[in-house]
Amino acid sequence: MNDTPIKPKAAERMKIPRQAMDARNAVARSASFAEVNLGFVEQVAMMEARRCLDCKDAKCVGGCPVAIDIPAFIDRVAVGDFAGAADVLLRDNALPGISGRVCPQEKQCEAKCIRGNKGGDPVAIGYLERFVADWAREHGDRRLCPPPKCEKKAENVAIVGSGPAGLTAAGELAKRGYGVTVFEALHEAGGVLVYGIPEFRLPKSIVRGEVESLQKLGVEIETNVVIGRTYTIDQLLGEMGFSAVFIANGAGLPMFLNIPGENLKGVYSANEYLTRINLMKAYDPNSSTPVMRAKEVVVVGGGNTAMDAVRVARRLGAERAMLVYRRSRAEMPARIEEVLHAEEEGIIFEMLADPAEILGDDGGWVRAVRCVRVQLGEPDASGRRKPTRIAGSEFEIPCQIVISALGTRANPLLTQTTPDLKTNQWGYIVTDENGMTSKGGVFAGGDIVRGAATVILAMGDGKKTAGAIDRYLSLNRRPT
């Protein structure tokens, strides 16, 4: 297939540079919701895979929350056996096309890569994961939907929420033979994958494809069902006949700045703004969902959600889309790749600035944000350097829209209707190391337990807790 040796010596592998992934032109993409990254072609994927050193003690696996056998699937890519790579990948990850796009590999598996630690760049594990998932889908490879290999179990499991934790648990339990029903509050399955992450970073066709693969495994999905209102947890365990429940409804209640002017017209939470755009398709002129467009937009925050919101604003026509963050670029939690893409698209970064007030005009609409310059002091309890305002450093940023992207917290609807479900002081569900809650037969994972975090950490919770549910049901199974 290729003149390059399949298994070059380690010294030769070290000479192969990390392969770049092509992306759409920055100017063109800043006005388009088409996916930015274009993926690897086969020969580039094989070349990148040959950079792997086949380490005996593969540290990269330990850096993966869902414990993918990374060396094994990369080895298959290196020799052009893409179907074999898909077999390996799907054993451990039900959503590879998603995690290959949005997982912060640079902080996890790639950060542990011995190839990178020996000098140069780590193997592009995330790019290769995406390549394998996309290749299998494009070639109609049914390995993306392996049939259940075990006998059908008598028990049924209810899963609350169809985000990454819920979908991962659903796949793991279905492969073990359980009947699985996922209850989703919105009208489309995917949770944050469809309402929170923009099309240009994660095409919704990818999410739908992986949801459909789970449905072919036997997973049932019921949308427009709000657990805590449509049904309670007690009803799921009682009259509805489920033997266990996994709560993975996320933490979708937005946090605000708590400064004067937040009630002005033109102020959004990132949750509302992105949901209107991503799930309700407000960017489409034919959509019935309204969303404001403006020439000057300010997004407050430094994480991936903030980055998504400011890049969306740019695509909706903002001539001056600005990110305001009260720390420096080095402290930004957003993925490095997303920050670089934003810069290429013309996003303006206003660092070490703290919003103090949102200013309005006579009609009650936003006209500017008044900020104060800050300096970073000693690290706080979380280990991050605490910003301190500099007296007399106030300045104004003209804008017509302000978007608050400061994170989210737990929605109390479900927990308020389940009084015997223990929560902590912030409203998150308390679990043990296996994901079991204070209520018998009820497990929880993802953001509703750990607080707002990454997609892959939620997937890791889903996989781990599915195993715990299986053990719990096996121990409590009545002899036939």
Ligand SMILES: Cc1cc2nc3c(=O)[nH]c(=O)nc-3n(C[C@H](O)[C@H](O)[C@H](O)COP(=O)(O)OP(=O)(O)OC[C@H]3O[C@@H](n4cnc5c(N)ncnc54)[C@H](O)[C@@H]3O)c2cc1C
Second form
Amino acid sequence: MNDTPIKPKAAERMKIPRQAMDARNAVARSASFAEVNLGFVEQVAMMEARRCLDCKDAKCVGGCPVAIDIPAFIDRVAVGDFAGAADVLLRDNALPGISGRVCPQEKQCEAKCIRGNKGGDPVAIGYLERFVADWAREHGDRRLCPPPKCEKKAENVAIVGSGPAGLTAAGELAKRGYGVTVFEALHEAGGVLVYGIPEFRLPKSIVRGEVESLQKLGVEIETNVVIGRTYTIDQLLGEMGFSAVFIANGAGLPMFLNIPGENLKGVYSANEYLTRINLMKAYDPNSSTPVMRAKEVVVVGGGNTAMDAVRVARRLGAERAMLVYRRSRAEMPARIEEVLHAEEEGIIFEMLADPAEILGDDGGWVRAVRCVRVQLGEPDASGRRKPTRIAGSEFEIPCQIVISALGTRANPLLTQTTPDLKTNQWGYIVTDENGMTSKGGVFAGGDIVRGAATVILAMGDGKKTAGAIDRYLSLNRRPT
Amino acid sequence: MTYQVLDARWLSPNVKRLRVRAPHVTHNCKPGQFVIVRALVDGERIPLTIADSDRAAGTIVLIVQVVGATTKALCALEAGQAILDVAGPLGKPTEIHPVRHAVLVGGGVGTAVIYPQAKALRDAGARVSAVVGGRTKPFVILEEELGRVCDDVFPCTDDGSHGFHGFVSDRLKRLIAGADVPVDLVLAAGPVAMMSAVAEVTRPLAIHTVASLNPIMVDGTGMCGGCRVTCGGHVKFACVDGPEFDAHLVDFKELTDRLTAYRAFENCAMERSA
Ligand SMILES: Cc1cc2nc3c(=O)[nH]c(=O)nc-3n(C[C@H](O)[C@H](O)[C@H](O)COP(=O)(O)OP(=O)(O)OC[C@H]3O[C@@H](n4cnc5c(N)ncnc54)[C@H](O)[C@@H]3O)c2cc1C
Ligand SMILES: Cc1cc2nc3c(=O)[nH]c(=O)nc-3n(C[C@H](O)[C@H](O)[C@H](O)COP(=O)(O)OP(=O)(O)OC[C@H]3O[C@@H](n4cnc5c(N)ncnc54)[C@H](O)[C@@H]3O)c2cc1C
Ligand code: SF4
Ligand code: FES
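Since we've got the form predicted alone here, give me the form predicted in complex with the ligand too.
Shown next: the complete complex, the earlier chain at its head.
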């Protein structure tokens, strides 16, 4: 970087408009699984970075669940030192290429951005994070350099589940010299990142790249192992010789609407639909995985999962891909960018509608959803406005596929087979602030502790708990 | 991990027996449990019963009937080749309670399910009879193996070419009526229509009857809900709550219907692989 540009003065910086992210053409992409966002080129990234005011009391950092030193990495981008930027990012976040794509920045770092709160647009922190991560990947993975002086530890740690929590913990523990084995129930590592979030939002090659770098660090990944069935937690800690276990098996139990007609052919949980498409590659016409395709598809829900399912349905050829949500657009928990992209792709939003029954034809196939109009009351204690049904307002939406994307709960498979693991009333594992459970040597984090949350929180848990496991094992280590 | 096929032989014109290296599955596996198998890159994950397992050798036995693209690919495997993925054991094991006389009814490839159950019930001290059916003589499988672990084996064929001429449910009815030791448990595994018929035989007699259901599955861990069945008016996920359910409570009509969900697609996939 010999021609390092000088950063402009604050007044100059305020004049730079927020740089737009180039996206694939909306018409073309509604039939394609290629990534929608195209990323910043270097010049655009540097321009965007120069918008940052380098605030003394940078509020954005407080908005980031893992407290990335945002002004520091953006400062490096502004002067074209992308490797330096990557170093800063990777200090706090092992998987920035993932979080830069899927974090709800508009509710986190960017919501707190002082420049944004002065009446302008916030700095595009997420886009810059993604840019730096992609740059680092394209220029040789920096994390492969062996971390300084990590002496091999005697203990082995078992990790249950290979989602963002499990993968992050695996990396942290491997860097500290522990033997790490990740057990994954499915045939591919990545958790929701591979079975749930579609290719057009998070290319699987990125996840695979992250998994491969962990393997290069010495992490063993054993797929097709369902803890609780293949091995119990007690067997891991006993005969299999692990000194600690980190449970990060996610919140993978799908919720259904519990209305008549839900077992008709053509009704899916979003998990099943997305798993068939993403993990089992049903979007590829040459795959032998079946998935239903239809002209009219209704997806029920308003979160990221619903948005992913409806955009997938559109890509599989639905002429009317419709989102049915009980509240209004403002209440939808999905990332704002996904809502905008969905609209551009021609997704129909049917707000303030509550499905009451799924109607079938004589052959047992879905033919319509009967919905009731709702209105929103005053905000309740949690600040959410409770929907109430309006009598006599029923209407039918013709469709051949209904996908229920109402969220997920704790899957009881593991906890049922580990009775001494304390869970709360919803089945989530109870931990202390260090991620330690009621069972000695057993830690937990991610969605199985928090309930369905976010990728960055799961990664934060993985990192924090790895530290706690290290301390726990160090304390228990007998002097040799 | 490679899931190598150690030996492979045809048991009937459309059913193949594969002994597969899968040490992790043998660790805790019990009768009634199954594995999820992937045979084709980018293809489906399908459930198959663990027909036998050997912990010391680290092997399991799968008995596969050709019905579609994935089972066809599996049945094309010979010793020395490998299966892409084998996950398990999955599902709840068969509940083995002390009973006096258990009758195990196997139709077609369902016979693979009753073989390990027969062994477990025999070890638990029960009298064990097996009723096994097939279209014609070559389609009746595992008769000899079952003969070694059961007190009696009654083969049945639709055309009378071997054993009883007629349905397994009719042979069951006769067996119950003439049994010296009263029948107090019936386990059924096979085509849905067969399991449903068995349930109707035992319902008026109030004999506890358990059916091993075979809905379409994806993950096998409770994550997708694709395997849901209605049992006693409640929705259950067969991969984690089952696959065995009280046959008198199961909604067989719904199960039959749900199994046809991908018929059109399956025909295409089968043609492509032909
Ligand atoms: C469709 C969809 C879209 C989403 N979009 C976003 C988004 O845009 N932004 C965002 O921040 N968050 C998003 N989320 C939420 C986010 O993905 C989760 O909060 C996050 O993945 C949780 O991470 P985790 O590591 O706790 O678990 P998971 O990612 O759920 O991974 C758990 C892993 O454990 C495995 N497992 C389960 N049980 C066992 C067992 N018994 N033995 C072995 N392995 C087991 C599972 O197969 C899985 O691979 C989305 C979720 C979904 C479903
Ligand atoms: C718990 C369980 C244990 C099973 N054990 C065995 C076994 O030991 N040996 C064996 O040969 N088969 C077994 N099956 C059935 C086997 O899984 C299916 O035959 C297989 O999935 C068909 O896949 P395919 O791609 O070859 O055929 P496809 O072309 O996908 O399907 C052909 C027909 O098979 C039926 N079918 C499709 N998927 C399934 C499914 N997942 N389960 C049941 N039927 C299905 C449908 O009626 C379909 O029309 C079992 C099923 C379950 C649920
Ligand atoms: S990790 Fe997420 S919240 Fe934190 S800076 Fe990056 S995009 Fe913002
Ligand atoms: S197969 Fe997915 S929940 Fe049972």
